[in-house]
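Okay, so here's just one chain, in structure tokens, the form predicted on its own.
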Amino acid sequence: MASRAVEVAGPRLRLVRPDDRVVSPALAVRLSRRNTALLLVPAGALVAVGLIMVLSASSWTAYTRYGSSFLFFRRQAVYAVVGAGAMFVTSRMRYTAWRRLALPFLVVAVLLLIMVLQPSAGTVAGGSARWLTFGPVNVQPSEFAKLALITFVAALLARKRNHLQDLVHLALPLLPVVSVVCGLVILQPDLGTALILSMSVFLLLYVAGVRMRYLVSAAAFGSILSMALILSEPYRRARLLAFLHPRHDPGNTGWHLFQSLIALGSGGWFGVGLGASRQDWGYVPNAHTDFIFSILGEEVGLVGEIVILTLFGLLIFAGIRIAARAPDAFGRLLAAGIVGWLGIQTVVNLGAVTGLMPITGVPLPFLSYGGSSLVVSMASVGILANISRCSAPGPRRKATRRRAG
């Protein structure tokens, strides 16, 4: 009776299994394989499309600056191979190991974020110190910080599941850790990534079952703080004003958005053809990174854009199904955090290139050029695949457990 009382007292995860029926092992295996395929096929297709679009969107810039149209494409291809290796490793590595690795992984991420702020170690580009250079390789620590923070918060909330209604117990050490990570990212400065980090943690708190009044208070405080940070820097204010009044200064502050919309509008239904874009001839800034979807829309048109959005939708849908069928609370929270992060970042990027949200400078997962983003995103997909596999233990795994017992 005592254990039953303790179980009822704890908050329930808002992300639960679709039903409470006991399914047969064979059906569980089929569901696991279906979810895994529904996850991996869109992810692989997005990576392939990303390689094609990086080649198309970066060829003019790469040739004019470095004399080779294939420079960024070759690098992205190498990153894709490394990402495939990382995805294979994380898909075979039992996800429960991340619960033990959460704190060391976070410590390493924080140290890298501190290193990138040191003038002797960090590489400055575009006014931001976001990269560490190791020979020919540039590493962006904030990308690793996304997965590290989500893993740590998922492990913390799973451990404190019966104490989430105690505000002090919940805030320590969650609030200091999130503040340190987001604060270091803001100092780079990179407010867009900091917002994605904070929104991902907010989603995890919601999924874990934290009281709604705590969430509303956190959302209100976060909104006020975000607005204060936006207004504190001239370039952030300019981006906000360009979003609110895009026609006020199309040749300066509104240049990014106007050129992006021109590219999207030029594509029509079926696009102008792969490699036939004109907006990537120096008109759309960051054509192969933040605004790669604009070039994609110009070259493959509305139909191609719908296909890409469908692939993202299938990947997110598969991630939600995997989270709902995860074997334990940590698995559900980890899967929900990864899916939430990828979904939020996708929405933020697409909102910026279409003028529905202010420009934040975050990449589009799997498509935008960038090694750290691609490798971490693919490794995260591998973690989701492992959670899916572990949700349906087969006879061999059951036998192994009996021998171990």
Contents of the next structure:
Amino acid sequence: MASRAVEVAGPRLRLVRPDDRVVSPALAVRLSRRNTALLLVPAGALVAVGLIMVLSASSWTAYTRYGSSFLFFRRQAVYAVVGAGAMFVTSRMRYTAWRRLALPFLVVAVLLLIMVLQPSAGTVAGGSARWLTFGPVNVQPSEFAKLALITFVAALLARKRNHLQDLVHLALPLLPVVSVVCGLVILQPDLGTALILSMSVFLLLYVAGVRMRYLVSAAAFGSILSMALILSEPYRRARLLAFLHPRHDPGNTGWHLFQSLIALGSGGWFGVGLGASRQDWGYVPNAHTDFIFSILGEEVGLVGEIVILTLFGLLIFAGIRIAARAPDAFGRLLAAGIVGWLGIQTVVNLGAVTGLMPITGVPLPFLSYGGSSLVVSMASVGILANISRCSAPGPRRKATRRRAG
Amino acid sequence: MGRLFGLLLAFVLSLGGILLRLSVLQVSQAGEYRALALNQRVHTLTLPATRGDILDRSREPLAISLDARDIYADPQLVADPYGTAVKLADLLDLKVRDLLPKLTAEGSTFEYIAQQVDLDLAKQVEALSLPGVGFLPVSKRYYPAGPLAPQVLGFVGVDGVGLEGLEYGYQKELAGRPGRSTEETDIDGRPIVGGVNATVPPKAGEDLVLTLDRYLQYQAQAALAEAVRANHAKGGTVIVMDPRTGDVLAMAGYPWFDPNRFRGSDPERFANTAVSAAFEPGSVNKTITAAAAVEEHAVSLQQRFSVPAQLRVDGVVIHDSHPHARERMTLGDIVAESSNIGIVQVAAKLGQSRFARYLAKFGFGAPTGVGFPGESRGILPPVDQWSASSMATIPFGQGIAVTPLQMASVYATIANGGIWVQPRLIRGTVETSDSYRPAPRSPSRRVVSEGTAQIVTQMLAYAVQYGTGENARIPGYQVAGKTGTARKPFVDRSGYSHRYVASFIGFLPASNPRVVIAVMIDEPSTVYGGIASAPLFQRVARYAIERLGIAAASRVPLPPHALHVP
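With the form predicted on its own done, generate the form predicted together with the partner chain in the same format.
First the chain shown before, then all remaining chains and molecules of the complex.
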């Protein structure tokens, strides 16, 4: 009765309902399916748009530098297939398994991060060593580290959910782990990813319910630390200055942002047409990776961008709803961590591309070229889908599944 | 649970902020960024037009354009400035200490190393594949005959603009119209497919076909150089003209220069003295006085003038070149013996205004319109400003100044039966390959009657046969001509120096003139025109006979004369 009233009267966008736990099983299944669809449809659409945009934005670079227009597109298509496979696996794998897998996964990720720092093993691009080469495949350990760290922290916080206000309980395992992972990433050097990592952990602490006082201190400490890191490195300082004064030196440090703004600005309302970008003829650097949104904006204009931002928004909305309806604390934290990480990375990338934030060199989830990023993002969506599915009444649903299988 | 809502709120606000920023960028600032985009991607290249050639009357090349290269350096890309400088200096004959600052210039990305380098040499430099050294295709003006009519042709600066002579005067026709290529390019400068792309093709310049004959020009120059040297003179001028068409077949000035290396030459040699320098004509001017007197029947041909040794006219005492006792002379004798006193008496019969009118009718005081830039009009004071002594000097060529071409045209008028034809240097143009467009016939006007022209011709033939022009005689051909010896006025004060211009102007064959030749020798060591310049006339005339295939013609009778003629 109550549930019915809520369903009719309540706005569909409501995240949390006081009587969530008393919804009828049938409604729970419907809600779960709706959330899963709300998650998967935008994710799939973003991956598809990403493929198209990678082809459009990379063909000049691929052709002039490697002799084949389709080089990056073909690779990205392969990664999308691999990512779809990974997503299928993670969506079928009970998410609770990640609780046990969290520590081994993190250990492997840390080992890979150490390996990438070895000059012989890593592939250097753009001045930093970010990739490990396994035959034809380049693997970016920091992308896996994101998921590993989030999983680990979510598991940790779920276990300590009753000691969240105890600083020692919290900081003792958390601080060393986060420092090691972020430190290794900074050594690459990749400050952008380190920021994403620490912000995701911060967000997890927030969602877990850590006292605001602690959070504010942590945020202040993090800001001071990142400021120090930025100012200690000349190229980061230059980027920051370029962000503050983009037209000051468009030929040099401000070049990335300047070209990105030209691309977006010349897109106008409806864009110059799909595949018709001119700024991707070498003007926007990293057009198919970090700055793919600039090319998208140029080609499909503000209207197309609204569509893309809506897809990201729906995905985040679905993810947060899944977190809200998650069956247990770990599920809630894992879902929130994943969606928070994807959301933060989206905002940081778009902020940099539009000149609202300094350029940190992080890819746009689902859209930017990059196998590791795409596969890990899609696998994460699979985890979210599984959490969503598990929020429907478990035993019966599982039973029917098993019987059917 | 409230914290999850906070999370959603934070993301919605962030995405909303980004959307706001995007709308500002793509709506209110879109035009600005579009302009910036085009500005950085669209490049306009000037497509140079090929400069037209300059050809002689048989379309032999006198000035052509060759492919060449400008060599430049991008100091930012030069790897080894010193090594590069040494190699470039060696090949291009430049100095290392001049090159080094260019190759190391701070903040510069373009420095010229050498301009208009010959293709062969540029290829050698290119073969060194020096980093930071680049090549631009340009064209270079080349004068295959070297110093042949250089003052007529002029030359072209490194920017492809004519600086002197016909290259300057016909810059517009020769240069054509450069084209323009507007192209949207990628960051490496390659065209963007489907981008802005507009090409206006260049229009090649016209070829100029001159009236000059390169062989005659060459021989005239050779003879002129030799005569100037033999007379220890300062310089000289030769003009060869066809009296019937006004075509200038040769126009030479000495000393000359090589237009291929004009930069190292003395700029004083650039002037085309045949049209730009005005001399006092001296005795060659007596022809005008005589022609006017005959045309106006001011004197009769049989009339004998009593010519004293000296004559005082309005306070000026005039002499003849050689002292002589009082003699009785006809007009023919006066012209042949070049008597100043006699011609002043003839002019007195004519009167000042009629005489002045004939000076103007023969083209004095106005440029001939030959089509050469900077042509002088000479100096002819208006008749109301003539001094008391003007009629005592102008009849024999003092107190006025004319260009050699103006004077040659006077004789061409006599040779052409009394019709003045505007001299010309341009015979026609070739617009695109093989579409030859002949220049219109030169304008002409009658100055004296054909009868007058014949009589004056007889007088001039008499002057060569028995008078002052004996050194201009050519066996088998009857030459009509007149010597001139003009004292040069001081440049800085009034009065006359002891420097002279010796001239001879004549035509042949007298009965059917095919060619007019004017020669002037500036400051010869031997004073008299007949001695200094007549042999030069003779030599050029012999070449002209040979080159133009002039056949001997019947002789004209001599005019009535009083003097003893052998």
